[in-house]
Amino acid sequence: MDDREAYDRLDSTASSPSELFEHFERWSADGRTYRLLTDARHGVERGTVVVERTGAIVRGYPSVSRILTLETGVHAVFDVDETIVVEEKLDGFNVRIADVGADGPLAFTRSGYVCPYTTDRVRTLLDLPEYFTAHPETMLCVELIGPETPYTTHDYDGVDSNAVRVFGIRDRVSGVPLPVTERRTRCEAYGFPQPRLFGRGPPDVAAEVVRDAVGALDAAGREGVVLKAANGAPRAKYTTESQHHAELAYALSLPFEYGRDFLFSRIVRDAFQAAECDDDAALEERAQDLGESILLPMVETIRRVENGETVGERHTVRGDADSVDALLAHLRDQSLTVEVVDDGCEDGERVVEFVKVAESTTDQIRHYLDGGTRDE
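If we take the form predicted on its own, what would you give as the structure of this chain on its own?
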């Protein structure tokens, strides 16, 4: 496929193919060459991929806005007579699965890279050949969840290692989603697990559905909800107090890896939710929890560095030996320092525990512990 054909199929706002494709990067892996868009440009989503050998296009997943004040936010985002579908938002690793050639279905990250480990897992966990034989023009939007993933780890009932949830089906080129009802029916037909459905209705009803769902999810330490139009387009997300605090605790356990925008955005979310939902007693409890999520993880990390321990993101993965090797190589290709802590075998699978070393945090803390000063 030449640039003009790809440009026409992507339907961007760029005035010419060169104006669009100057923003794409060329990337090679396993003998395949891709062009990928690492930032949204000219109406084309981040993570959009053009496979050079086959000409296949995999559209990026759109960014989804966040509601900070539930009651007014739902009415601002949706029309008064619009049907809103409320589904669970899962804390996992978001990929798009597409069959783009003879190599079989591949898992593309939000940035557009092929993740070899996630590709292996989704091929194991889902019956993809049967699905893509019938629906080759689509892509599955999937969350990889569980305590054994190389990216985001979170405990879910009934998930001992990792699992997938299909939260969307889209046209691979245009990105147009399948309506929610059709998507849920199709996934059920193929045995594809999906996120929990809490309910649907107009804005007034949906706001109450969200309020009830978030209360239950918060008590369980889960992330939140996504609000979608009936046509399948995600319009907004709303997260729980426990998720705000968990993300802050995680970021502040690696305090020099995450920027101020990351930290401030979580505090803002929590503040607006508290202003809308909390009485004085609940606000006092939230404030204490927030403070603990900020201070305690950072102090723990400082003490670990002082004791000479390695700090970073710790993960455990399992699978066949080749897929685990490919994953570690993929992570190192992303300029990450990966330290393998344990490498063994369990039930015929290779099980590896590793740390993505937080070099900035380690170096900065060591500098201050050694008497270094900070300009402020």
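Hand over the structure of the form predicted in complex with another copy of the chain; the form predicted on its own is what we had up.
Just this one chain is shown here; partners and other molecules are left out.
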């Protein structure tokens, strides 16, 4: 397919194919070449993919704005007579599953790469052939969750290894979502697990639903909620204190990889939530917990580097031997240094524990421990 046809189908605000496609990068795997959009441009979402030979399009998943003040935010984002659907937001790995004419459906990461491991997982965990035979023009928007994924490690009750939740179904080319009710019905029909639905209603009701949901999710150490229009479009997200602190703890355990980027935004979220929700005692407790989330993981990492340990993100993955190998190759293709810590077999599956080595954190901590100075 030529650029003109892909350009027409993407319905962008760019005035010519070249104006749009100059922002795409080429990427190859398994004998296929993809073009992917590394940043949102001309009304087209980041992570949008055009398969080179066939011209198949997999539209990126839109970024969702965040409200910081719950009471006013719900009313500012939605009209007074709109119905809002409140669903759980999960802390996992967001992929789009699409059948683009390869040997089976593929899992595309948020930025538009095919992840071989997630592809293997979703093929195992969902009955995809039956689904895509009936709905080839759609993509499933899925969160891969659980302790055994190569990207996230958030624990969820009842998920020992990994699992998926289908939180959206969209037209693969236009990105138009299925209304929430239809999506939930269709997923139930195919036996696809979904995120928890907390309730639906106009803004007044929804704000109350969110408040209760976030309280319960916070107590359970879960991430938060997404507020969707009835037509399926996610319009806002709102997260828990425990999630803010967990993300800070994670980022500060690898301070020179993630610290600077994570810090301010999580503190902003936490402060607005505290200003809206906390009495003096709750505020004091939140502040102390915030400080522990920031300082303790960083001090632990400094001491581990001092002891000569490898620091980085530790993950465990499980699957058939080939998909695990493909994953490790895929990660190394992305310029990550991957150290395999353990490589074994359990119940006929290969189980590999590995560390994505945090080079910048290791090098900089070593520098300062050796007496190196810092210029600011």
